[in-house]
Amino acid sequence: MKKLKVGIIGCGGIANQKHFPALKNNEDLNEMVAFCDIIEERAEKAAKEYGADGARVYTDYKELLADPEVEVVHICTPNVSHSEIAIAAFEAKKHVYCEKPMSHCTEEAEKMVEAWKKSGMQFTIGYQNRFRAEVQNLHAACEKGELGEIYYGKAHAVRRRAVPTWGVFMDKEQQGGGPLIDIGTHALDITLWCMNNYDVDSVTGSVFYKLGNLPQATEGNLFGPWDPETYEVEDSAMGFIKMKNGATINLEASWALNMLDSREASTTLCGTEAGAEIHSGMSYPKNELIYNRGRNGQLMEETISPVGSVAYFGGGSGEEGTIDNRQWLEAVLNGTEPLVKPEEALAVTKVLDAIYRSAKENKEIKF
């Protein structure tokens, strides 16, 4: 099978934690031929560890996009640069995998979708949590109508104390926001995808800057104390999302919140036939999916057997980042749709953007 030639723009944390290992695990489908980072040493290190023979190193993404050998681009840069790079990549006729979220604001995300549609290339966003076994199971149940009409959901992205203290996470100019745009985006994506409902009617949000600037709040942080002087983003944000069919979703996102239950990349769904909860995050030793319903005159709870797992629908199994990457590469090679569609990722960005706007303007945002 042909191997796709991949170029990576941004060789920092997310590239090293997710993209490089996932691409390496799928080396039968690709080879990494170009690496770009504004810090040349990072790109050189990545090229040495993961690159194909003769892999090129760049400090300007435009030079990488001009490389005729590169067919697929992975964008692993701060949120505010996603739109600019993706649009340039589409104009250069490259397929684009962009890290989540699609962008820091609706306007820029819409420009990305417009450029993609004009290009004729493939496009996806990095919502790899869809490929977790329990999320796949829940989505399949929803597709079959096992929960009935799903009219209430909760998207959970709460950490008690796990503020990321590296990179630009606390830089509002670079990221556009804090936990809402960083981890709230995953929880919302899972919830909307399982509900298969992207028709938003209105959004109301609250954004809190309460703990970030308190020195005492840094105690017990998983990643060590953060600097209160440089903490520019929110420490928590909440949203109330009303859909056009009357269904509602509560979204909670926080890096630091005085709450015992830490649930991340999780969802709760309530339907007319049954309910379901995914438990994932610091409060749980393992990810779990629990269905609840009435049966034979009693309330029942059902969980997935520990000996079973959901294999990737294209064949094989493994860690969600690797599976996500494989289906993306196969979509490019076969000319099929990737699982995470650009329009769905755009809907997530619109909701996150509306929560920030609602909190700033102190009003409901109508869609």
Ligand SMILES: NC(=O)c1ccc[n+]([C@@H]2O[C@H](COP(=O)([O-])OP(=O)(O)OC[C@H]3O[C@@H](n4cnc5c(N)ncnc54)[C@H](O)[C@@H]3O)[C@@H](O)[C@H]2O)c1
Contents of the next structure:
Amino acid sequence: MKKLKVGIIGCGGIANQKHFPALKNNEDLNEMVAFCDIIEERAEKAAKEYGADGARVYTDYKELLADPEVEVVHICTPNVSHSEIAIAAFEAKKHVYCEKPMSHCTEEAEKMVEAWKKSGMQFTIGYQNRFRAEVQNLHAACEKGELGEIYYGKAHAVRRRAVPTWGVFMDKEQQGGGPLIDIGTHALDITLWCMNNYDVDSVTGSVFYKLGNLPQATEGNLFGPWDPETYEVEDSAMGFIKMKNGATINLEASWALNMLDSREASTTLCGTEAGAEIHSGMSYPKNELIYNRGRNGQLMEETISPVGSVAYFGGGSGEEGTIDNRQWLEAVLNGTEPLVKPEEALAVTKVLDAIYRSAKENKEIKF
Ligand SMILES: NC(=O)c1ccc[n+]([C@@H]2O[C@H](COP(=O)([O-])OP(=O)(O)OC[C@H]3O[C@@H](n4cnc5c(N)ncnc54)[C@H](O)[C@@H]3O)[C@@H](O)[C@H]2O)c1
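Let's see the other form, the form predicted in complex with this ligand, since the form predicted alone is already up.
Now the full complex is given, and it begins with the chain already shown.
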């Protein structure tokens, strides 16, 4: 099979944790031919470790986009730059895998979708949690109607103390927000995807700036104490989302919150036939999927742990970043749709943006 030529823009945390190893694991389908970072050593190091023979290093993303060999671009830069780089990439006729969230605001995300549609290229967003075995299992159950009509959901993205202390996560201008946009985005994505409902009616939100600037709150942070002086974003945020068909979702997101039940990239779904919960995150030593319903005169739970994998494509299973990457490369090679569709990621960004707006303006936001 033909190998796609991939260029990576932003060679920091997520590029090293997810993109480089996943692309390497799928080296039968691609080779990494170009690396870009404004910090040159990062791009140099990545090129040395993962690059194909003759891989190029750039410090300006425009030069990487002008490289005629590059066919696919992975955008792994802070949120605020996603739209500028993605739009330029579509204009340069590259396929784009952009890290989540699509953008820091609705307006920019809509411009990205418009540029993508004009370009005729492929586009997806980094919601790799959809490829976790328990999420695949739950989605398959929802598709088959095993939960009945799902009318209540909860998107969990709660950390007790896990403020990211590297990069620009605490910088409002670079990221657009804190835990809501950073991890709330994953929990909302899997919840909406399982409910298969993107028809939002209204959003109400509360955003808290209670612990970020308190020196005593930094105790016990998973990534070491953060600097309360430079902490600019929210430390927790709550959203109440009503869908057009009356279904309702609660979204809880925090990097720091005095709450015991800390779940991340998790969802709770309540349907007319059954309910289901995914447990993963700080409070849970392993990932679990629990279905609940009444049966034989009693309430019962069915726990799937460790969760068996659900073949998503070609019988494949394994680590979610690698599976996500493989289906993306196959979508580009075969001209098929990637699992994470741009319109779905746009809907997530619109809801998150509306939660911030609702909190700021102290009102319900109607869609
Ligand atoms: N999918 C996930 O689960 C997941 C996890 C973590 C981060 N992310 C996303 O990945 C993105 C990056 O996060 P990170 O943790 O890797 O941050 P990071 O700060 O560790 O890395 C970002 C890199 O981009 C470089 N950079 C910044 N502006 C640039 C530009 N204009 N051109 C080229 N390089 C530039 C920086 O020098 C840095 O090396 C964010 O959008 C974040 O939301 C996704």
